[in-house]
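Read the single chain below, which is given as structure tokens and is the form predicted on its own.
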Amino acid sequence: MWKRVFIILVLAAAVVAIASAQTTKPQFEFKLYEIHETSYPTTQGDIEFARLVNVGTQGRVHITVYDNGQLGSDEKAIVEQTQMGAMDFARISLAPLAQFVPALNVLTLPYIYRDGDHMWKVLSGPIGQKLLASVDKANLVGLCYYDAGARSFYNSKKEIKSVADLRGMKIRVQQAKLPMDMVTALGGSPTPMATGDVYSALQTHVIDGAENNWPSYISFSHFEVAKYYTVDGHTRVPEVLVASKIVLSKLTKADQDVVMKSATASVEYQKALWAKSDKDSEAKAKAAGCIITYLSPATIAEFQKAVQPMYAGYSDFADLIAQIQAVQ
């Protein structure tokens, strides 16, 4: 008998332990900053790091994701509040981060993976997560890349079969100095301007047309404006899951390190969502009746060869280039 009733205190005690520590205010409150719509790949990888996070500090740190561009859609404009603090942590195209860490330009020169599992080999290796704990730089602490899979051209006029055929076309590239080279480099017109922006202008046709990849050429409703897509592949650009170096000084170095594993351990989840993404999609894109062209090993070799020059403004970075393009 009495034996049944201990056991019946202790689980009344473990239950309202559990209640308690389920409905504890959490000792910090932060924000996480998101470009894309809740069921994006990469908006579930920020969710499931802020789960990961308030689990692993027992509730002691609660992470908001923001997504839908709720607090901006300039990358940039993000970066510089969330070196001042002024943002929590955000989830940043690394094109716009390397305006303020250069090296960081060459994880997106065009071409320089030979396909996704290099690109991954490079960023989980050596030679990226040095690049990511150089974000120390400019006041920010680089949590992990989340996949963002290839970006390729898509416009409002034709189908790009060739480089020729981007000449002379008006192009929206993200706000960094090496997309707009890229551009200029296929003999288009980069016009760099924030992603809230371009819908808008394939619409009114103040741009013919822009570059990323398939989840947010659907995300973005971009498909209904601009319905030819070229699959060229230039460019792997990653993102970036970032902190607030000022912001993260303000936990214990064990809340610290939940948030750092965390992170990593949300990678491998994101990863497997963008790869449905990515090809549901695609196939999206074709039942809306979009155009899309395959370019023959042949072609993809004349926009290598063009963009080829641009290996050279990064001269400084020679040595760094060529340890990735070893990676095996």
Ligand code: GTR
Second form
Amino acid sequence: MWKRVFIILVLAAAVVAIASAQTTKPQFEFKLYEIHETSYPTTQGDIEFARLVNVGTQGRVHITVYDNGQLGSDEKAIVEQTQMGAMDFARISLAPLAQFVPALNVLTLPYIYRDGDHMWKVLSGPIGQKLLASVDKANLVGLCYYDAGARSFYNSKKEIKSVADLRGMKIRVQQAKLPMDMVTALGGSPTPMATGDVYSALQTHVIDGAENNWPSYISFSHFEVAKYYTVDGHTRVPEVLVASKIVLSKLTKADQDVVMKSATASVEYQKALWAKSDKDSEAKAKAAGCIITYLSPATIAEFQKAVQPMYAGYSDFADLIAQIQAVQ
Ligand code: GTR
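Output the structure of the form predicted together with beta-D-galactopyranuronic acid; the preceding block shows the form predicted on its own.
Below: every chain and molecule of the assembly, starting with the one above.
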């Protein structure tokens, strides 16, 4: 009798062990694209997101972050791959993404936000969340925004102290129409280019300069080949985490919810890392001997005035622009 009970107990334990092994073995193995190196704040946000998804789905969904541009350094091409389901998840800049969903452009207009707090009120409020959901039209699922601070100009030639100093300068921009129009409005000559090509283009003087936030200026090593950085803060271009709609639809509704909630839960973590990296990167640029030009409010006003005519080009979104500017 006891022998039989013992055998039943052993069998029951084996069944439980097999069942729990099944829940820990992933049903889905996904790839997440990221251009930045491992310690960069967006990569750390991606890693936290992937961890939360794994915990929340009890191991059913496993996401590997492929950072450092291992899967390519052209974000526009990555968006296309994600639309087709060849890439599962991607963390990309909103500028190339806006090429596929035009209304998103308004979030990247020069000087549209008073400061970083204003931008976050817009992004986490109804306007930002509606725009994030609208990437659905491009066969993507918008998961969350991450911080990318403010972008400014840098170059290898000279200090830029006024709008006039930009005249005729060949400036690399992201592969999108809006930043091209912006450089034109400021008197420069825009050159769209994939991220991975910028360092050598600066080094070989194919371009005179580029524009980006402090952490990218340092982590892409652009400071080595373009030592003049002018803090004009012309745009705030948020980062976005997207999923392929085709891929996400393979999950149960409950697991899709876990994915959405995990993305939202990773935002504050990324923002805190961003704030630190922004300060540290500015300090690194100083320590490396970069020539940093801080502009007076009057000169910033000149930059704002020069880009103002661009707003007319987005008159289809005039209401949206007004709503963004009105957010307090
Ligand atoms: C960075 C952004 C990257 C990439 C890069 C660029 O700030 O995080 O995703 O878009 O700018 O200018 O190419």
